[in-house]
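The chain below stands alone, shown as structure tokens; this is the form predicted alone.
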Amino acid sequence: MNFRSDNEAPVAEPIMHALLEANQGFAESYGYDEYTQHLTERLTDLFEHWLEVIPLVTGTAANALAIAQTTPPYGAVYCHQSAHLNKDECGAPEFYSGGAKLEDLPGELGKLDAETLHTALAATGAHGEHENLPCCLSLTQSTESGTVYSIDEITALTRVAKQPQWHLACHMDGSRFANALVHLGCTPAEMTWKAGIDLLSLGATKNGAMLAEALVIFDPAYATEIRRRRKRAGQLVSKMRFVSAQMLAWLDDDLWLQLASHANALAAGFYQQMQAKVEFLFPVQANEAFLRLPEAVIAQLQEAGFAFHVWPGSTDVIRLVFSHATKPADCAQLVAHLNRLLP
């Protein structure tokens, strides 16, 4: 009964299945296989827009690597202070581009909004070169707190991020792309570059795959040397087949959208069976669910088998996190528990 992570579930049995078609023979290396160019014209129909595709095998990479193609040294990227790039990058966006600075804005239920940016945005420039230029924005889609931006709340935030005194790169960390734009029943290109963003972290391993994400980028002005970029940092993967075939057995017939939606659906069931007994932190908008129980409680809880984080800093919160390979029965189980333990 594991609500731990999505990143803890295991392969979707058509992803395996691909794996070992894709596994038949020789294929020619780097990127240059079948699957790869096949990929690529996939997305384009997909997104219904140009774009690079850069496979890769971590969502850090895809983050640091969008970080890195967008900002100087000098340079400086806003995002939530709870974003996944500021806590849980271990610096690597910082690495990669060589020093750029976090600007790390607060928010609530995890989100920006247009006017905090435009103000942290408006109290730069006085001091010239002794300051970094800002030179990105990063949204979070879902974001750490398991909710998730409307296209207006995205459109508002990239048009502050283009006004063209600042001009900014806007990236998009989607490494739950899937749930959010289940949770919204927009398009692809609705939520990214027809509101405004440039480059997309496009990941599928917490939505099934073995380990698959990509780089998306959207503006040719972005994807100048980019294949370099990602060797010289160690992420051009030799037998890139292997990711490639993950991703398109991904978007075939939809199972990204049906694997997303089945661990978005179990939330929402839990959040709406709950909602009068527990207290939630945050509206249960993708996969994610954060709660406030007594501390005897989530003992009791894990005594009984059901794996869960308590969350970093505090003794009485949780995050279930509900996967494509959650079963109901567990879901079940779980409510059971908590209608019993609790008056």
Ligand SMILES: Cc1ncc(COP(=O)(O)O)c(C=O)c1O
Second form
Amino acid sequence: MNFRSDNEAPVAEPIMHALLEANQGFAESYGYDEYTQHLTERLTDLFEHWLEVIPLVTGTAANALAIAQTTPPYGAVYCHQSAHLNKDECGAPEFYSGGAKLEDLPGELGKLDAETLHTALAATGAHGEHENLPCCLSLTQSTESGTVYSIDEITALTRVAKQPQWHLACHMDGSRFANALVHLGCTPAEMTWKAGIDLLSLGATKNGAMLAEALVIFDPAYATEIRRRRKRAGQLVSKMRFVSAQMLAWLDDDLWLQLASHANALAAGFYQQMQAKVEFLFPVQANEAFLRLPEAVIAQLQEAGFAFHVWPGSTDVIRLVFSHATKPADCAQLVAHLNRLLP
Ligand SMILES: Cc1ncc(COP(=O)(O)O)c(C=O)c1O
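Give me the form predicted together with this ligand now, not the form predicted alone.
Now the complete complex, all chains and molecules, led by this one.
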């Protein structure tokens, strides 16, 4: 009964099969294989736009490369306080960029808002060369709080970011991109470049792949020498066919949307069944739920065999993550236990 992380979920069967199929014989290395070529075509069709695809094996590498491509060592990146790249990447964006500064901003429900961004950017400039140059906006979709930016919210933020006096690159950390996409019911194009996004960290690992992420760049201006940068960062996977084959299988027959829909539906069902009894910290819009519970109840759930994270810095907030492999029966057990334990 694992609600700890979608990273702990198994690999979806079709992706495992695709790996076995890709394992027939020899194939060119370093991305010159037919799977990787095909992936670029597949994603170009899907996103309805020119793009450069950089297959990778961690989301951190995708984020850090995106920051390095857009932000020089003297630059600044605007992100939410809770952003993974701010809290959980051990300084990789700063390291890859050669020392750029992360400007972490507050925002309700785990989201940045256009006004806060505007105020922060408007306050820059007075110190001239003494301060970092605003270079990049990074949004996480779905957010670290399990919420989802609407298209209008993304567009409002990128409009501010792209005002001529700032002209920031706009990056999206889409580690849980599919979960956000099925929540909004929009197209990948609508949630990215049409809304002003220039670079996307597209994550498949949390949504059924073994290890498959990609940096997707929509603006050629941010693609310059990305391949050399990837190599220099130690992120050029020699047997890339196995990364690309995973991502192709993930996209085939809308598997990625089915897997994300399963996870989201279980999270939404849990929310609907428990919202009258339990305090949820954020609306449940993707595949994560944050709830406040008495510490004794948390301990009893753990004793009963439910695995989840007690949120760092608190003793009474837990995070539940619903994955493509979460069983409805486990969710039903969790609801039954909570109903028993709570008055
Ligand atoms: C929002 C977000 N972005 C990026 C990552 C980074 O992924 P990885 O652990 O593969 O580096 C994670 C992982 O948990 C995440 O939750």
